[in-house]
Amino acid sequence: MTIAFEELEGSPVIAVGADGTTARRVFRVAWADWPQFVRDLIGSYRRAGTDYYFIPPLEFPGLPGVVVSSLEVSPFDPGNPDGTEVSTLTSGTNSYPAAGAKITADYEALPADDEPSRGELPATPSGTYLTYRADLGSEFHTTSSRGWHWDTAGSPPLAPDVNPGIVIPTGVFRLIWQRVVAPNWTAIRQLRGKVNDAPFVGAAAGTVLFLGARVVRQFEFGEGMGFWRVEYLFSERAIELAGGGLAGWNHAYKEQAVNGEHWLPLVDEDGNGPYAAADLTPLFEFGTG
């Protein structure tokens, strides 16, 4: 059903930035009509069985990819209440028929598909769409006056409580996805704690670590309707080997090397590493609970 509507004067109003396009457009109409138009705006998605269907947001006309960030809903005419159907603090609100609703909808650009980012990003259902945020950090690693001596004449061994420290460059990046009809919290509960077992983001196998996820709701508006924004945390440690290669999670620094290599795989008696490895992938499929 297609809604009545004018856009109103001193509508629109379009800022370019550096960050980016923003917009603003003022509506009116009809009080009745605006939960309806709302959710025009801000798109939904339907469910048939297990199979979710997206019906997307109206974008601004003439800036693809630019939509709804956010709405808010006012009376046309505030002076003009009918107030029947408030007779509890439950049973309803004022309602304004004679002039209708205001209708302010914020817009900003979405992330473009092609995005630049480091490596390949996990494919994601149709009407959502994934982001990438990277901080560097380092690790400290102590280690034992065992393997080292000092690089003068003599080769004299170093003190007992002489510990030298290697600084590891390390890596904390966010994978952030937005639109999400229903996060798989399954995928969650069970990869927090464990490594990539194969490429992810760029990144080789072994050296990412999944540390969980932050999950928020988003565009939440009555029964059925909104969306989830899930924020995943992941941590990388790539030490690159003296023979080629690089160590990750499972990894762990020896003061007398092997064959010039002083990082090392390390396993328990059964032969399994400190971290499980398995496919990170999941996590961006929609759960089906």
Given for the second form:
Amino acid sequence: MTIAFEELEGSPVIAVGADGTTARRVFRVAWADWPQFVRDLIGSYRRAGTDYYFIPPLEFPGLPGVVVSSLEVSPFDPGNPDGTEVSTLTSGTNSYPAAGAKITADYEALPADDEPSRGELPATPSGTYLTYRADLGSEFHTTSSRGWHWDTAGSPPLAPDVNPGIVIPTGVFRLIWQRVVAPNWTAIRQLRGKVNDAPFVGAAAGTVLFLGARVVRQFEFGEGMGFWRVEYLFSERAIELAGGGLAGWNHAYKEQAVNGEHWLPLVDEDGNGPYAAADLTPLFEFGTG
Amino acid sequence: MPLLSGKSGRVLADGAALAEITLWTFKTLRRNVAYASSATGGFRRRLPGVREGSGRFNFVVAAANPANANLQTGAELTLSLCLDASRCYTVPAMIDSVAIETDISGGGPITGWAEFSTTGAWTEPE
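Provide the structure of the form predicted together with the partner chain, given the form predicted on its own shown above.
Full complex below, order starting with the chain above.
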């Protein structure tokens, strides 16, 4: 159903800044039509069995990927309410049939499916948006004095109270997945604390540790409406090995080098490293629960 | 076509006739909303807004039971603004102001007027 609307004077307003393009449009619709109009602007999913059918949010004309990020509905003429539905606190609200509703839609730029914010991001279902943010991290590793001596001829091992430290640069990155219809709760639970078994976001296998997810509801509006914003947190630890390759989360510093390499993989009696490896891509598939 | 004369007009406040009324006015209006949009083709359009009314009535201060004695600013009362003996506007109103004018140099009668605004829906004469 197409809803009759008009775009009001003064609309639109477009801002282009360092954080991307934002815009605002202001519409007038009949009071009874505002819920459906809002649904159309936000977009939605329809679920049929285990399949999801995506109804995309309406983009800002001429600006692909600029979609509605928030909406405000207010009376177009607040001075002319009709209170016939207001008999108790829960029976209804004022309506404004004479002048209708004013809908203010704020838009922001989200990366389009075919133009991700950076390369090598995991594939995601159509209609969802994945953005990447990275931050600094570091790890301080204290070594034993026994393996070190001053770099002078005949120098003995360091005194026991001298423990050289090694700063290991690490990184924390977030993959923020928006407009998710059904987070994959099972994958989140099963993959937390595991490392990647294959290259992931450009990082070598074994170097990315999945720390967990922060999940919040977004665009919750009425029955069957609403998405989730899923923020995945990963820590990347990649130490260049002397003989080539990278040491990840299952490597530790060995006092005595083996073939000139101090960073060696750790395993237990069963041959398992501290962190199990797994395919992290199910994090970016819809859940079925 | 016969014209209506105002000579039988009167004003009642809560059912009691006010003395020595010389004139009354009642103006109704809608606070319409003007706007322009993608659909108005370069012209402003208006939508009907909320209704309200206001008016005033003039009186001569009678020695006994002057009209202003029954009018307090801020008071809510039901005014009957009558065109004649049977046709009246029934107006819930709030008295906004009451004024008295004493003509010392001319020696004319002491007059006054009250201004009011509607407070709710009114009925018009049939």
